[in-house]
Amino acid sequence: MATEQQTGDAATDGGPTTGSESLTVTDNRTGQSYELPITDGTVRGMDLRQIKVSEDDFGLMSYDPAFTNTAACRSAITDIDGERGILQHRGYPIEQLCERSSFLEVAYLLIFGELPTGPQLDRWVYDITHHTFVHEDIKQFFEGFRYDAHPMGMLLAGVGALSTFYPDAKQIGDPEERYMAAVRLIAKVPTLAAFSYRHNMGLPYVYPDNDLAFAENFLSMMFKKTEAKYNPDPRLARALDVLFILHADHEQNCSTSAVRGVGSSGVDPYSAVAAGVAALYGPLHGGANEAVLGMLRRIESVDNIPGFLERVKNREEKLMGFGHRVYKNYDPRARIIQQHMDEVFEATEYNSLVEIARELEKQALDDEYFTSRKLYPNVDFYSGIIYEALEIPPGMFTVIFAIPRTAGWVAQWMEMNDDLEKKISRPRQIYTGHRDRDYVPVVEREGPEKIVGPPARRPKRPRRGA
């Protein structure tokens, strides 16, 4: 049975008391039965520890690689119903937020829990707008990167470096410091992102323009040339703002888990968010839309789609941008992107990949092979095409992803620090290595003469300017 302490914890953290909801487990090794309380459809992992073969036994653990069926926290920020294709932030449907709201308003909602009043939104937008500038030393820091450095690597380093410019952010219990960290991160990440692009292109950095809205300002820092004032097409700015909303938060994904895991150590928020950037850098997380573009280019034309889908069925190709770990229905974010595609393509040059993508989606969804496996388009299927239409190079796609996701990371970091059950992240393991080995002096050890590893390569001649 649950102890008073366990039941009390469930009550204080917002969950219902156990009551009659419990799970009876019989250990067939000993014949002993245990009653485990069920709260919010979960059994606490620590409740398994009481199941032992003997008194000196460590106790039972659960084994769940990649945490596919383990809840690591309680969160009131984002709710996903993957079976029905529903995404809500603080209870508001993503469809309504994209139609009626702005990214900065959604960022406020994620972090503070409620939509802002008029004065609150004005102050929030003002604070973020007037903190978009970064210290000049950050600009010099970026100039130290190689000309071909990956933009995500530069962004990762830049976000981490911010922690050295704001040492007071280590006072994570100070409400004012936490607020300022939230403002600075949301404000400065687009600036760092634009700097990484300009560095790659060999162009001078463009400072923020406080007269422009959030998405407009980012487009200005990316693409301004010699004009006195950069005025982006309103259709493109609105489409980008919607994309920012769609990517703002998505529950406990890889990068959000990284932010929470690193943040659980009590580190400053800049370092915690840098961990999120690092996780997003991985191609399995943040690089899916770039892979979609590569797939569409390989298909080349609409006529080649049937043959491509057959190769997918034969496991000779992968259908990128379809399916999702959480969604077992149509990704609601993909539907919203489709509503803004026509406006984007009206304002930009024709791209034949759009026709291929739309026909590929149609043929795949008409095929029982894919629908029976719940393979529906996800947000990455069309976002890469829109980024390309905006003349954003593929290497920047994940960087664009990181800009809005920063708001979600900050919201998750703040929620974690207010959690009464917060503990430093420390997963268990199943040890599979040797035990009780005796040390052997080096002269008595046997084995191959060469170090096991890749063959040595001839050193490359340094490139000019390296």
Contents of the next structure:
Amino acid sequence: MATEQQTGDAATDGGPTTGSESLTVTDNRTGQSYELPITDGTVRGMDLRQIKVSEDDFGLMSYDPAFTNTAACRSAITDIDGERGILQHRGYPIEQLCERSSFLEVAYLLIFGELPTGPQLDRWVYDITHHTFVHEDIKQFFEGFRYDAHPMGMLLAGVGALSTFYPDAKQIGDPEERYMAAVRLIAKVPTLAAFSYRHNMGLPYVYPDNDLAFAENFLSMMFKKTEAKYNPDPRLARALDVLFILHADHEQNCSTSAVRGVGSSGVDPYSAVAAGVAALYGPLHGGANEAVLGMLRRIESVDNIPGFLERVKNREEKLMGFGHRVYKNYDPRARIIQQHMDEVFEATEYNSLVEIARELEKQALDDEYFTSRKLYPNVDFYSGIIYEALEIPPGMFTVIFAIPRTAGWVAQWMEMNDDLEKKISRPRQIYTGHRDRDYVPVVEREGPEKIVGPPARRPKRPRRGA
Ligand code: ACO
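With the form predicted alone done, generate the form predicted together with acetyl coenzyme *A (ACO) in the same format.
Expanding to the full complex; the earlier chain stays at the top.
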């Protein structure tokens, strides 16, 4: 059959294609060839649609569950080079930001694209510091949770509830409303996070202290007791600020994609960010650092490390805090956390888990099993140990992650809304079910006797005061 070549619509990528910047595909069902433009190392999914077996054919789609090889947007915020272990925000290496910047400055950089000038930074810090209080009704809303409610569930509900307090945030095209939403989210999420911890502990909520810096204020809202003023150890406040910088953004991960996907419907930013909190709640996203602590405790002593690694190699165990979908080299964030550990342990009680973690890392990196699979420590390998040193309980680890990630979510939400190609997120599917069946009245239906429903009843949790 004679090969007929069709060309992808060059207008869809904004310019004409040259022979070398294109992909030629032949549909073996029809023998037809098509030339698809390549831009930035990608072809457009919609360019596949012209590939049809007949006029009434829908056209070819790409199938990519979990989006493992699909770019869903163009973004200028965060760049990860997983092979080389590089992370940059707006072009600035994470190492320089952690050493020389502060979390609030990095939040500004992520959202507005440039490092702030002195007056811009002063205004930004002032605005965030002066929006940390939440409406008293939010406090009462939190009081309605069960005493043992998971803090992440409370945060999720609290962020969603904020949207009802700021209905003008629905005007997502209004620059002033957007700015206020960015400020309020970054300022109030730590307050909600600390309230969720105090609620679990049965302690009174602590109001924000405007004299304290961002991380200091969070520690005060978490741990203040009867003292007139809580003054955290500056080494611990700095370590927490660095952890906040490290977690501020990580391009199109699960929760960021959730924020963009939900935000693409035009919903207000509080509701979109609540979707991000929900995604982060899942154990495959936040939460591996808690598993690392459990693993180190089970190993118990450095003498047991070789035996543990043997079990990992026999696939009886997983080396938690090692490996990453994107990083196939040392996660740069893990290296930075390591550098701050000594500082933290100077200010806190020594934790013998550090010694086990360091020796475990050393032995794993000397072992061909791990190096050949490009398994290196990720950000979670050491972060749980630091949180534990700060006396933050494991249930709060993901909540602490959500505090800085709010800045990334807001930045990505704003970028998505300014994108001229923005459309409501709406993936396609490959339908695998029945078609064209006629409805049968219930009395005429036949089938297995099995009743679909939950298994045997589980015992109920005791209720407060029971
Ligand atoms: N321990 C032992 N072996 C591992 C580990 C590990 N932690 N991670 C991967 N491997 C092995 C796999 O068994 C596989 O071996 P094989 O090729 O012989 O079958 C190989 O390395 C490749 O692993 P994949 O599972 O294909 O890697 P993937 O990219 O799908 O998974 C993940 C990445 C989920 C992070 C994985 O490395 C893992 O489970 N790590 C432990 C959990 C963890 O630390 N998660 C936190 C990630 S950081 C974050 O989310 C903030």
